[in-house]
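Below, in structure tokens: the form predicted on its own, a single chain.
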Amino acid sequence: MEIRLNNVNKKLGDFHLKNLNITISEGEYFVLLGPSGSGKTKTIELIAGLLNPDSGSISGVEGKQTGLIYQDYMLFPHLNVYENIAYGLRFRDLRKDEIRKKVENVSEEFGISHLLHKKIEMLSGGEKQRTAIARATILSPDIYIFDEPTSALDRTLKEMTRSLFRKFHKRTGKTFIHVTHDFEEAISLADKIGIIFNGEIVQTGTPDEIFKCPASKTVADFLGFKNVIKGEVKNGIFNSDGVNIAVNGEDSSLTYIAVRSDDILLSEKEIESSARNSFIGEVTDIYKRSSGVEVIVDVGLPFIVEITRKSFDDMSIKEGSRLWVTFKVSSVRVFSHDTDIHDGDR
């Protein structure tokens, strides 16, 4: 059964979940993607019954039990590893022998099998959550919660964790729900992708939906589109300060666009191709990133070209070199509307 967040309102001293509209399909992994103080916790807590809405309806949770993983795991300090697990058995009409039973499998499941007898203050950031979801699982819980589970850990660690969450998702086909501010752990993660800002449902999607076709500037900037510009678009012209790009679009007198940088083509020579915007211009900065290249071709618009540092190499690019930026009007996103974004934890 799926899970639906029907025009939810939920007023929070001065922030307000607004109309929360959010369906999640039963064994979805679905992620809740947003900044900083954008309502992405309340909104969780409202999945699993730790918050009433003030209106609308939330259905398809009544009678599931639901796991709840904090970013700041909420292990109980005077227990160790093993007693932190065990802990929601303790409440069920099971004898030591099935309770050690199920510890000692989900631990091992879990990589944690040595910490057992150790004390909460011993555990690493990442042995740290590994148990708090190992309390979790053993409990055999119908929907998964997770509230930013990486966010203390290292990079390493970081992909260790989404490695384990896949894997775990696909063995119990259970529905889980991640929030993270993280697009990378996003894109890994989800089926389904939902963007709050300031309380809102501003998008939702696939990774693909959502990272290719962001619904408003503000979406494609927090999705770190590096190049949104404003201008004006009349005959399925943008125009900026002179330069005229190609776009589908309606007339808008205020309009911006959005270009990835990995969506666009950058040559010594003319491109000899289909696509309709082709533009020559002169470098002007250079940055050396870990995973390539930018380059930020002024074509009286500047424009951030990320490439290889292969083709970096090859052509030879320095300040001052003239080069073609050429990319499809199908790489274009075009808005008509804007949104805001605000800070603070919620």
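Bear in mind the structure is a predicted one, so any value in this text is a computation, not a measurement. We call the rigid core whatever largest set of C-alpha positions still superposes within 1.5 Å between the two forms. Numbering follows the first chain given and starts at 1. Compared with the form predicted together with its partner chain:
Core-superposed comparison between the two forms: CA of residue 325 displaced by 2 Å or more. Once the cores line up, the CA of residue 170 ends up less than 2 angstroms apart between the two forms. Once the rigid core is used as the reference frame, the Cα position of residue 187 differs between the two forms by less than 2 Å.
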Given for the second form:
Amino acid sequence: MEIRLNNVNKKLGDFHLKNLNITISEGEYFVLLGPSGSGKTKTIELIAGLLNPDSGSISGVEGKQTGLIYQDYMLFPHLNVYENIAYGLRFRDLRKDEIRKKVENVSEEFGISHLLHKKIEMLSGGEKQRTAIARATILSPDIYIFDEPTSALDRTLKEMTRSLFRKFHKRTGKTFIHVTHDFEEAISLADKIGIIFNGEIVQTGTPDEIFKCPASKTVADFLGFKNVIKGEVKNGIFNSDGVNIAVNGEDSSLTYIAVRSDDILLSEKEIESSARNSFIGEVTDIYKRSSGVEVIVDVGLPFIVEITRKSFDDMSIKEGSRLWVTFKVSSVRVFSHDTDIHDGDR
Amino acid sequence: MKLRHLFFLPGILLLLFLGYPLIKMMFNVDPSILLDTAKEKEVINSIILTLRASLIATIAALITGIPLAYIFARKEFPGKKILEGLIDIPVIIPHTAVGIALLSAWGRHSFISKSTGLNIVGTEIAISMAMFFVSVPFLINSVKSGFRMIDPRYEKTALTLGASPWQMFYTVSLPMVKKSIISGSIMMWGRGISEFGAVIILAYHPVTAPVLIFERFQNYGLKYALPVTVIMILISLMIFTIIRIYEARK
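Would you mind giving the form predicted together with its partner chain, to go alongside the form predicted on its own above?
Entire complex below, previous chain first.
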């Protein structure tokens, strides 16, 4: 059953969640994306039943077990790892040995069996995260909710964790709701993204829909990456609508790539350089911004290129001009959605 | 001279000011008189009474004060600041005034006494009540700041893991403020033991240790008041040191 928020309003002090309308399908990986202070955590607390809406309704969560994992994990410091994982089972009608068995099984699944008698303060960040997820998983939740799960991690660990989350989602097949302020994380994980600003959902859609067509300038600015393209990768070549782009990425049937608009060069003639991606196309739109000029060049796919006002004037670019678009392989960020090809152990 | 050394000097003066009278008193007492005093029934009874009455006050404060501290820490409501200020009043008003206030509320001619026939003046209950009144802020403020320090997300996590609000409270909130509860209780108990002003107005008899010290000083002079004082101080020091060591070990 899908989760549905219908015109949900909630006032909390000075902050106001306004007319939230969100639909999350069963088994979907939904990412709630927004800057800090935008109301993401309050929204998931509404979904988890920790807050009641002032008006509007939330359906699809009644009687469901939710596993909410907060940022910083909120492991109870006065209990050890075992007691933390077993915590939710205390309130169910289970014998001691049944609880022990379940804790052993789930801790094996998360590779924390050797930590069961440790104090929480002795754990590393990664161990804490696994313990927190194990504590939620032991209750077999129908809905997993993660609040900024990677914000405390460094870049490499972040990417590893994302891949673990993808695998975990695939294995459980449950509905995942994931809160983040990091759009790269959103693209690499989400089936669907909801963007929240200042207590309002400003856009929902697949990563493709959102990045192709941001609902507002605020959304576009927040996303930063203007050129997000959906396609597939084979032998280091990304293909979308017949346009082939050289990338650094493994084979995958579903991939998003992103190129920053200021990482792309515009030229009248083809540039002889080390950059491997060069396409000729026609200027379809020109937007003058305070920061510079955005030129849309259609090379089979529309590319948004940001140049300075001076370059724009010097090159006397007009709609219909034919220009070369050039960028390096290293300026292409690759967000693979495939778990099977990536993960050697599966 | 380093800053550290400069800071030592006033610190040493302060410690001397606190320590000197206590040490002087210890050495002024004849050990044999001290021993004789310690065997006196009146002295033993008054000390036991003092410790017990304050303990009862502390237990009563734990039962009524922890829920209140939790409400103060977690809930916002109109008039909260005023109520929190009310809790602190006993710390700032003279304790004899507290005794007078309690006497007018609970004494022989009070409404409560007249309507119920209850007369608490001169009973151990009255002593506990006086101690409770003047020392409960120490417990409530300590537990309140303990609860404030707990991230509410711990409690919310407990709720999503299936705990009822009550189960959440006693499996998460309460254990997490254990330290504050213990230190607040010690502070309150200690403060209760030392209470004189409010107690003497509400109950001269049965005689608590601070009243006994005062009585002996009034009737027989410094020399007779000293041994009881020293014994009281030694016993208090012993108890609190034991509790602190026990706490530090855990």
